[in-house]
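Next up: a single chain in structure tokens, the form predicted alone.
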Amino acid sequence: MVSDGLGASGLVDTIQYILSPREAYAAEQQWRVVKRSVDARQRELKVHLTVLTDEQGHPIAKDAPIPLYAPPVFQDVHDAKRQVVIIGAGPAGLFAALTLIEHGIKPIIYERGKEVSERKKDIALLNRNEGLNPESNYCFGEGGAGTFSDGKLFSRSKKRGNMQRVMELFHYFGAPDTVLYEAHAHIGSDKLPSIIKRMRECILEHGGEIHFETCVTSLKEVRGERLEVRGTPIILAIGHSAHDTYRMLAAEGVKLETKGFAMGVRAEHPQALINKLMYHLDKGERDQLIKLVGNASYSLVTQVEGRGVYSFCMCPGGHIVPAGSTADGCVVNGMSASHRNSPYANSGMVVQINPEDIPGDDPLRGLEYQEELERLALTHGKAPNIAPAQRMKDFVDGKASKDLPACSYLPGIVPSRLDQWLPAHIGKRLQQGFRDFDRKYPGFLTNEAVILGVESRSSSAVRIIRDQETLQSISTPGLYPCGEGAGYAGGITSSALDGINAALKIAALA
């Protein structure tokens, strides 16, 4: 059936459509859309599609020339008298420079990671258990943390600024059209790292400096060069595995303290298993939807004395990857590829960590808590990246597996009691968080399902403390934190939004 049309959009209309899956097909195929969104809500499931119109209200073909969005136009910024410093080339980081040159002013970015192209060789080393780069993994290098797990641009985040844009940039440099219109927009693993080498190129060709395998070790020097705060701006975008830098911080007297996180475990069951549950339709419908919009995510939450247990970073038709940056503990995360075509679903599963869970008043405490967990994993899996893990069930049941299922995780899994050693705060809860999450969607809790510790990394544990209205440090003038590593972001759409900000803020001194 079809609603009420949503009123003008640029020179044309818009009007909402509500479709079966296979018919929501075929019209995409047709027509320009502009917004799409699945309702999984009812055992019959709907597709919402919001497609562009002509004058008579009738839907506009697929490839028509008409353009969504204006384009950025950048300037020369090779000799720019205004400068600014960024410290990581993460979202955040990369969006602020983008935003720079716009303004005409030229960023010079500092990357302790390695070039997306060499960052990959050591990803694969990595995942083939033959080392940890600290400077180089999943978590460090260009395009931070996001890049290889997953592109996910989805965003519960309220934050003010244009989120739209950040799809249109992403768009730009080369992201598929659904970005501008899907609910849950993604990339993909395979497809982020070509995006994020075309923004490097336009900031370089624009005349925008990146030094890459760069360590800042202070706010002071970089590479001997003295840093000016109060003469040039720092935008500090520095990702939230960045624990040496947090210390360095610290010591320097920025201001931090501890903010809330969570932290679990990496659940994966089969992906056939998944779509079952999700999509309430026959065999032939479930197949027309996946072609639509791929393989079934799911998100989940409860709460269980007093504290939320939830999904995080749902990667349907993905796979599980070491995701540490220091070689005494063992992380977890998931990925996906542009296709999320894996026979397997992975989730993070994790416990609301609250500020006052931990004894002390140390700002960094939270951070220290991360690697505890971290190094008590290690050593009930097998250095250096084999993880330990249990079945779903058997985790639940407090039993032992005597052996485990097949799994995406490259570098390998080893049976482990998780009941046992997780801290009681985060394990009990998970127990009782799978048992809800089977009452909601029963089969979830089955012993076809793997889970792997520990999902450490899902959010920083530290926030460095900023004026809301200028984005500078309290402590420090002409320093500007964020993104995820600053603790006011939580992805990559909301960090490269909060980079954004920092550079529109930097932008309107002049």
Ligand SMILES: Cc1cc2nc3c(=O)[nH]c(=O)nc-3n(C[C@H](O)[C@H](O)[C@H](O)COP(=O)(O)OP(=O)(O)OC[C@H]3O[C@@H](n4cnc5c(N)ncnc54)[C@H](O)[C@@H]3O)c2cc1C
Contents of the next structure:
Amino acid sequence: MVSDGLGASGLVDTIQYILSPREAYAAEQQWRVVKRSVDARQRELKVHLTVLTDEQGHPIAKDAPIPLYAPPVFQDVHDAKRQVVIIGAGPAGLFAALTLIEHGIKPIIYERGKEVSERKKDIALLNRNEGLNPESNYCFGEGGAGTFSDGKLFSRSKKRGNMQRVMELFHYFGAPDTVLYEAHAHIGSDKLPSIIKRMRECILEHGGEIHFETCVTSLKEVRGERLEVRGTPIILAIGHSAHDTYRMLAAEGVKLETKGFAMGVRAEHPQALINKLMYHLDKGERDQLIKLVGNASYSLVTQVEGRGVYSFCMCPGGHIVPAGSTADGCVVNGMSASHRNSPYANSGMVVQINPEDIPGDDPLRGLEYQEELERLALTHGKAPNIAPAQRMKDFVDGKASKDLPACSYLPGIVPSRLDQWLPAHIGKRLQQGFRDFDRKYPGFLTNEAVILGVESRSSSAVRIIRDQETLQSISTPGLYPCGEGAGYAGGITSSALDGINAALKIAALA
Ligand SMILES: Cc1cc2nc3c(=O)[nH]c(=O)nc-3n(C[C@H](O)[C@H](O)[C@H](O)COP(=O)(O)OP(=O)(O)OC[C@H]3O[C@@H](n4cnc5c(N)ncnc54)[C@H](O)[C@@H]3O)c2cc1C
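Output block for the form predicted in complex with the named molecule, input the form predicted alone:
What follows is the whole complex; the chain from before opens it.
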């Protein structure tokens, strides 16, 4: 019997098993499994199951209730003396707001996009290629970039704080039990909007404020109110796509620096092919495993000429989506619904870019570099959002694709010579990267797969420099840059945790 650190949830007594897919499937029908991961490193696949036990160490039955964590206690902050302004209602902003309310502090959130149900309508238009709303899209709006995503909640690092608390809050607002124990939990783009809506309702009910369709264009003033006069702390949780806001911050003297990021393409294979490559099993066992853990994913990494080339944000059974926030570029990303059951498997395939790779010393030069590549992709696709695409093997062999395979990307794709127009330091490295990945998983490099341009927003190209201890901007006291846009987090969970940490710092000031 082992205790595996789930104590915060009260899940203390557990036992671990390493089983074949068939045995694991049988075990899951009987027992209360609290953690599951698949070890695909060996040719013989193994499933690691952690099962909840009673005091005698016997596995607990499947339908026994899961012992829960202490639920959050939100205070009434309608008339709270302390207030905090939050810019951005993504995971960082929302989790910061919830934490402030737990500490009796009133959050006032400004969000440039719309509330989630209105945002859905703009996303539907975007997918039908009927126009991009620059303020309401896959990046901007309630819930931030994470709302219409795969909702992978991966980061379980204990280094930066209480990640289990992030999972518990997601669970409290409606995420499935699996987020409490799965090593690679995910929620899905169909479920996330209602979770985000419940968070908003909780914030409003307890006296917080949320102002949608309010883009903050100066740190000095919002909606005619002077922020500096209010003297309230400001949590800056803008995500990494608000290039105009970064430019405003630079103009207002907030200290920024260029940071390393990554750019490339999004690749899509038939999911059935990825299942075959990743699950080295006969068909019967493979189907059994898929029933248990779902469609296969992958995580690939190699080094080419001193730079990392790697897969990013892999979405099994997912869709490629138009993820730009301006009409002058073509940007793609990926997502999947909770069942992950589309016939496609997509993933970002990106090349690491270091600050020294971009000439100059302007802290915003990384943004300009991203925008340049996005404009290039637009000129090779078809405005507004038809993405340039090439079959994967044709890309590696330097050949035009005469036609393209079926693809999940709804606005449409058009054949293009990505091998010719991608900057060589990205294109050549990707070509070698695909060859390397094919050596690891023979069959990965295939013309059944297609690549789309460009995946340019995988991470922030800017850091808003903050003091490690106080978490305040080193140039602008009272400003708390946090989340992905600040350059200190990446992904939903670490951004949410960064928001919590910023709120805790403010709460501790007293
Ligand atoms: C399609 C897609 C799929 C993804 N899939 C995953 C995944 O499966 N797992 C994962 O971990 N991560 C995923 N990500 C990344 C993840 O969404 C981000 O890492 C995360 O949302 C960052 O959180 P954040 O709160 O820091 O910023 P964001 O979520 O970007 O939120 C920032 C918010 O600030 C608002 N804002 C910006 N500027 C202003 C301003 N001036 N005034 C007012 N409001 C402003 C924006 O409108 C936005 O709502 C995905 C991203 C995309 C686009």
